[in-house]
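The chain that follows stands alone, in the form predicted alone, written as structure tokens.
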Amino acid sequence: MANKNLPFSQQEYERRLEKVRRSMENFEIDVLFIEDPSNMGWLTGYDGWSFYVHQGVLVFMDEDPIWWGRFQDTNGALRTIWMDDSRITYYPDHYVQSTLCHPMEMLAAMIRDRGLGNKRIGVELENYYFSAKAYLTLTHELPDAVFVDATSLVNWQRLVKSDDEIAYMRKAARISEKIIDGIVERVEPGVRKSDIVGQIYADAISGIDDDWGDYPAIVPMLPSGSDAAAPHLTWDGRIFDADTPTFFEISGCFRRYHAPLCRTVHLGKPPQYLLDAEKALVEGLEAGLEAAVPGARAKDIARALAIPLERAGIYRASRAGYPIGISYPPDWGERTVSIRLEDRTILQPGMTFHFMPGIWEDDWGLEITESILIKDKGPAETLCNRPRKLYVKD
């Protein structure tokens, strides 16, 4: 028998399963198929770099979930899921990237064989990993089923973190601090960006003491100068220039749990407009933290942030944050709540967010962000503990 490597207790997984089943009942879903690897991991423990092929978990109302995937990945499931080994199923390798057959044909046959071919089946329609071809194949193979859009059904159950999850995020936060400290120490004019990124990964993966680092769901972002107007540029072999700001968006990761942190480093004396933006952004961040109390709404954080920014003549069109926790590439957000003026989600203790009010103007950018935890009372806690400021190396 393979040794299990579970990050949480079976009781914790059963608690999560019960939350999902209650939501399924609300949507009158008989069986739920999830293909998002973050939801798979949260619900079953499964952890492997196999999400480039079709895989998923079938969730039932009256029996343990079934893990389903490529045959060669069953050994990974044997070692990482909490369910009995008999709950592991697979499709043969000749289905992988075939033009003659599709893995969903086998999944549909399994659903039919279990007498569920005419039931209400929930699927994650708006999901990176569930393709249009997968959906079309399922609907063709199960013509008597009613398919229900279950996008984010599991994601919403992940919103309030358990104490064990928060403990993992605190470990990730210590790694994030280590990464930022290394960036501030090493970035100098003439240093290549690619070399700094290599050191970022070294810090991220080596971790802190016995808390090893996992791979983050997003690669480091570090645009400089006018390129910092574009929030999602990565790196190349160019050097850091004097008299130039660079923002760094990174995250430590421990057992797939993240704590993103962004800071901006300016090499040389910063221009006044950047200092003015720093002042307004830090004031807005701190106002948002004060507004992030249990019982408030996500929009209250956004509004508190906006007031000092607008006073400084800065108007942001993008949202200012999103929930974080367990995640796989290409995104460390949970894709549920957004910190913006339209979102009326009520904040609850145990929710965790990347409070991310980056400023991206036409030819410059500034990022100072925090990963935050909604507490039982009072303002939100920042998981990382590094100065909220523009780092200046003059």
The other form holds:
Protein chains: 2
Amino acid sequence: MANKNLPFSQQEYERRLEKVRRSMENFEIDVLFIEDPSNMGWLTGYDGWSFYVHQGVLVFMDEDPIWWGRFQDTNGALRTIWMDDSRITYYPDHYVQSTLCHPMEMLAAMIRDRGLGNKRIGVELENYYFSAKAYLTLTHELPDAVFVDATSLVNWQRLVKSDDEIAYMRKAARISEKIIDGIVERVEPGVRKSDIVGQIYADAISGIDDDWGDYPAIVPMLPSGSDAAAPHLTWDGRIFDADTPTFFEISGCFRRYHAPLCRTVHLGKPPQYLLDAEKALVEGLEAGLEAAVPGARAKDIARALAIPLERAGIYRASRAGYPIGISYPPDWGERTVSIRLEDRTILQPGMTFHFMPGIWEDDWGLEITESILIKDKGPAETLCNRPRKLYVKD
Amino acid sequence: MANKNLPFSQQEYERRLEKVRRSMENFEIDVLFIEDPSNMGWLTGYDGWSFYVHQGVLVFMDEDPIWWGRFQDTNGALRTIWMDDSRITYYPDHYVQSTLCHPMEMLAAMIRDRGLGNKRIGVELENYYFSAKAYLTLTHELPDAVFVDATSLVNWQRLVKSDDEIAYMRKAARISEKIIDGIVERVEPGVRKSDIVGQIYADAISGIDDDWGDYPAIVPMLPSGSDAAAPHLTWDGRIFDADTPTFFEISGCFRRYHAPLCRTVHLGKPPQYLLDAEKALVEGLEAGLEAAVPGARAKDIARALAIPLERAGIYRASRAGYPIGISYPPDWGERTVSIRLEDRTILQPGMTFHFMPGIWEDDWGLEITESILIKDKGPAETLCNRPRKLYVKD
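Given the form predicted alone above, what does the protein look like in the form predicted together with a further copy of the same chain?
To see the whole picture, the full complex is given below, headed by that same chain.
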């Protein structure tokens, strides 16, 4: 058997499982099925690019979780999960992307065979990878079960990070700094965007000393000029132009843990509106960090940010951040809290967020962001340590 | 307005729309809602890393499609889709990852407002991104509509590629060759895997001359030795060992089009079982290419492959390939045909597959694969042109 090299201690996995079971109790869930790869990884250690087919983890109140997936991925489970090999189950390959049969028929049969077909079963209704068809098949095959919406049940348990998780995020933050330093050094008029992205990846994945880089859950984004109004355009082979700003949205990743960092680089002398926006945004970020004390609420960060921005005439419609930690594509956010005026979540020490007040106007954009950690007392700590400013290369 | 720089001609988008409408007619679908980013891109040109929130395209029989998504992504739609700006619709940001409201409430309202609330609506039930909750919300909000399973309806229209698509895949293939060449040159005992992956990305994304590289829909995979039994493990920071094989599963990507290519590299003299497997696999690949003539069936490729493998005592349980073309994470397969004994799809000129007979035994693995194009007559063409062998570095 391969050396498992799990990222966390057995004690930590047991604490996590215990937290999930307490939440299952609250929702009166007997069996929980999770398909979100981030939740699977956080709870069991499972790590592999196999989430493009159905797979998941069954969580019980009184026995170890079961890993379930495609037959060919059981070898990956054997090498990455903390549970005993006997907890690995699978469906045969002819269920993969078949129009004749569905993997959830096999999962339902396993649940029935274990005498759980009439229990309260939690499923992640709002999640990538747990498809509508998966839900319809499961409910059809288990007519006596009661299905409970367990969307984000595990995600909420991930919100407060352990010391070991924070240590991983600090390693990711060092990689993020390395990426931003490389960008600021290399971006010049005439350089191709695709070449910069190639170097971003080389920096990100070679990592720092022994801390090799994992793949971030989102690709680098670096729109320029008026395209920066569109936050999710990916790169192309055009060159960077003089007298144009570009924002860079990137994250280092260490063993699936992220620490996103965005900075904007202006080639040449910036226009006054951009300098004004920079000033307001930096003020807003600082006010937000000050507001991010334990016991305050997520909305307090949003409010503190908005005051200097609105004074400068900038009204943001989008949320200003989200929790971060372990993640798989397509998103490095945890999909629980949102830093916005409606969110009353109380901040606790050990929570980590991407404080991300991107400004996307009709024909320009500006991103200066921080990955932050809520401390035992006082303002939030930024995980990365790079000047909080518009970078100007004249 | 930004220069749109659409990847295909207006005529090609019109042909695609026409194909989709004919298929809608067959299934008696009045309105089709597609959320699969590959289908969105193929049909409208939309391109952006925004698929981590709900978005989609509504297709009608008698008017242009409507793009629908998050407000902040409308700027990306304005820059990438062929339809008129007036066809862009959105939901406000407070619907994003909210527990109080769901974006599908807004989509349902739009469908109702257009007088289509009692029509037959096609949805992609088995798809990443169209969640169970999205389905439940849509059906709840549109009680008078009839929902039709339109899973893979658009995917099937993508199966036969146009000349322009094939030209893009040939560019992707040149990038795949560049990646494999770099791997074979750089992999040595003592080199770290993460450093090789960083260089793979640099090669992939800098591209070739003016043909910059896009992000492939799957990250590189390169497990060594007994870990190669697990096809979907991603890399770490360990070094390559002497006397050990590693398979490399990669794809170049040009404007979202893929041409995957896998090769195995053995450092030092390979053991006889691996040489025997190589011989049988290469024979199987050649037999499969010969069998991949227009008019034959997908299963014929699988059968031709299996004969020499089984003669060598290798029985594969997994399918031996899938269609390829435009794609977004988490999969570069098109999720229609599978090259396996049960699949009776008739091969037609212009179809493209990743002929992928990976061998994953209990404690070793071997991957030698080809991206192939079905020709007007005769055997399939391989899009990449690299020796079909186990690479040995002694």
